[in-house]
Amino acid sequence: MPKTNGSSISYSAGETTGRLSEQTIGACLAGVIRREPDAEALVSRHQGIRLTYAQFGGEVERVARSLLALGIEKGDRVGIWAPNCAEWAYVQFAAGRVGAILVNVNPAYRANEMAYAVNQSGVRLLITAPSFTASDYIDRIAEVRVDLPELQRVVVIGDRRTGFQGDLIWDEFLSAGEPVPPEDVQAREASLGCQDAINIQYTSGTTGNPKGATLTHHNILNNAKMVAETLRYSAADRVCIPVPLYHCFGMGVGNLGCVVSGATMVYPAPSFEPLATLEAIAEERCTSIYGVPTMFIAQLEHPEFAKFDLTSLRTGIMAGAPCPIETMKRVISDMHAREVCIAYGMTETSPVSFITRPSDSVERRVSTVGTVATDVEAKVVDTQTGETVPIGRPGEVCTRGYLVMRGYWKDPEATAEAVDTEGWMHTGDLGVLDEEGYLNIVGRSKDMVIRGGENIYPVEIEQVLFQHPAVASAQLIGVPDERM
């Protein structure tokens, strides 16, 4: 349990377990490897795809090995832009093993969305899916392709081409690696150290473009383990996840926290879909799931929920936005999840800083989001002097520890303002903590809207509108919505 000093300020201190590991990612995956060659590691349903975790690793030395190929040196960015899918997975590995700084670009961006992330971060090479829903990602590429000067090349997944000299094709891709040694992988991981940073995520923000928040193997590999055993996962548990990858929640907690632990990366669609998300469950006697809580109203409510055998689910998270009671006690009797946890966090916190635990009641899980995470510390501080608070008085919470960020990538400026100088990462978020520790989100101290657990800058979308040459002014309002 954590401690709050037995004073009454609104300050909290996770178990210090002496267990962070300095391991890389790639270090991470060799072991589970060694230790469960023959476990499944990934079933991607609807790619048709199944691998043990040997086969896994063999499909990363692949990428590895093409990855060195190409060019990509230590500190190389590389983005990608797809949805849930193997190669996903494969690259997220692949660059953690060659050093080179994996770029989440949101498959829901539009072109000039794109454009910013490759651009703002230097992104040399981008893996790229053909398309999503009504998105041709080929064509939007060709549209800015005059615009982004530091990209040299685009690898494509599947066999669709670009038509841009030098752009190859997936097999394209692994087929340059294969004259690349193992050797020279290995070389590589042998020069990395943990405190490198490994991935950029691009966070809204309240003014202008969004911000890349930078993560480390340090950063990323702890917050998964720390959920990994919160959850109490082992090689026998199932994953579902149904949540996006290029979130720090699909790639961090859910394709990591499977990793540290040797238990099965489950991807029931493209994007979550409440019918493939129940049916992987069923089929899969998936143990765990995860998602925000429309994702979990939209299975509950599911014409068809009922005929689904879900009595292999144990556990999950639900994160994003505050949880209903009636939904949580659903999916404690209905989905059979009796310890499903809820988390909170950001981006830029790798993103887990507080979690409720198995054994809080299910008044705990909906009323809070927890308390603070092992070897996390926590404070409530007044908006205005920045003083920590009284217990029971609301302020801006502050996290610090292992989980807070590297920076925003090139901008020394929003990294100040968000991390001060004794290393406290401000939310932003308004919170309340209470005696026990326990932490109740009460609302932001800038301007957001919560969509379904997405969050969605005004300003954003307002800046969208004013493109138009009809529009003179524009203001976005949310709207409170019963589903989303």
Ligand code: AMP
Contents of the next structure:
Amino acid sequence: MPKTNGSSISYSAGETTGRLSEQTIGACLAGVIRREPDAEALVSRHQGIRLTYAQFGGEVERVARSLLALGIEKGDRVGIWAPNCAEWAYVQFAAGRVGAILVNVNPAYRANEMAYAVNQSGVRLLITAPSFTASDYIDRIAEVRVDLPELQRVVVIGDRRTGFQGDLIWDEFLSAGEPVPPEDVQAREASLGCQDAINIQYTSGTTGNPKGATLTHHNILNNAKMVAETLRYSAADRVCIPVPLYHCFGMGVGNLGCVVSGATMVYPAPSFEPLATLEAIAEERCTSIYGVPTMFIAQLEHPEFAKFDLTSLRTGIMAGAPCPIETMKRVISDMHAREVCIAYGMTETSPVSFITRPSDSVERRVSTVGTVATDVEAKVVDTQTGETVPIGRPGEVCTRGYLVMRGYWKDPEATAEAVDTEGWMHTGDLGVLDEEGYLNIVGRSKDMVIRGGENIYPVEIEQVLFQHPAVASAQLIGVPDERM
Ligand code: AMP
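Having seen the form predicted on its own, could you now give me the structure of the form predicted together with ligand AMP?
Okay, now the whole complex, with that chain kicking things off.
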């Protein structure tokens, strides 16, 4: 159990496990390949790909050799701009093995947004899908190519060419790596440390340009381990991952959470589709399902919902936004995910800092985001004075520990605003900690509505609206009013 410090102050420390891993992502993958070579690692249903850990390790190694063949050095930035697919995972782990910093580019980005991320982080090599739904990535890259001075090469997942000199299609990329001996990858791997930055994820924040949260092996691997332990994952688990891989929820909690436990990553579709998700759970006999609340709502409300046998589900994670109580109850009863957890976190904290435990009562799981994660500290502070507030009073949630990002890429000012000199990440979220250390998120400090001097937390009102059976989604916003 986490400790509140016995006083009436909103501070809580998770259990110190003494088990924080010093492994790199590559070493962790090598371990699971040794332990579980024949366990299924990855099922990408829309691509018809199904790989054991031994086979998955082989694919990752081919990509790693290709990255070396293209001259990728430790610390170089390699971007990936693609919806969910097997290649995303190969590139993620290959970058981890050769020490390239993977830059996740949101598949929904327009050309200028992609260009901002690529330029701000200095991506040398961009690996991209040819297109996704209505957007053509190759056209978009061509549109802004002259404005991408550091980008040297594009690799297209597939066989459509960009027309630019030096660019490769996927098969050419893999062929380029063939002359590189696997020992070269191992030698590179041996030169890496777990405190090296390995990932940049752009996060919008509330204002201005997106900022590149920079995370280390140590950050994301340990967070994935914590989640996997909380959910009691083993090689018998099969995790349905309909959340996007470009986000920590997909590539961290999803992919890495499976790799640390030998569980299976199951991708239902390139991006979230409720029907494909239900089909994946039923046909793959998934034991765990991830999503933000609206994804669960879309499945529960799908006209064909009743048709699917979801009894294989045991657990899962709902996170990313306040989870409506009614939705949570139905995920437990109608989707059979009786041990489903609520997680709270943010990209900057790798991402999960609070989580409910399977042993928590349904009441706790539907009304809070759980208690602080192991090896993490949390406090709630007054947004004006910075003082820790008394238990039961709202304030800004701050978290500290191994999970706090290295900083925003090349943005010391924004970093200093987010992470104070004592290492506390100021989340911008408003929460209330109770006497047993359970946290309730009540809003964002920036979107709190002040009505005639009274603080209104949109979430509290949204939760009430959600209780009505005809309400699927609710969002409270403030509008200017002359009198109030
Ligand atoms: P991101 O960096 O994209 O993961 O977004 C992080 C933000 O999502 C947090 O700062 C919260 O505002 C919100 N969030 C994440 N999980 C939860 C949750 N369980 N309940 C309420 N809000 C959440």
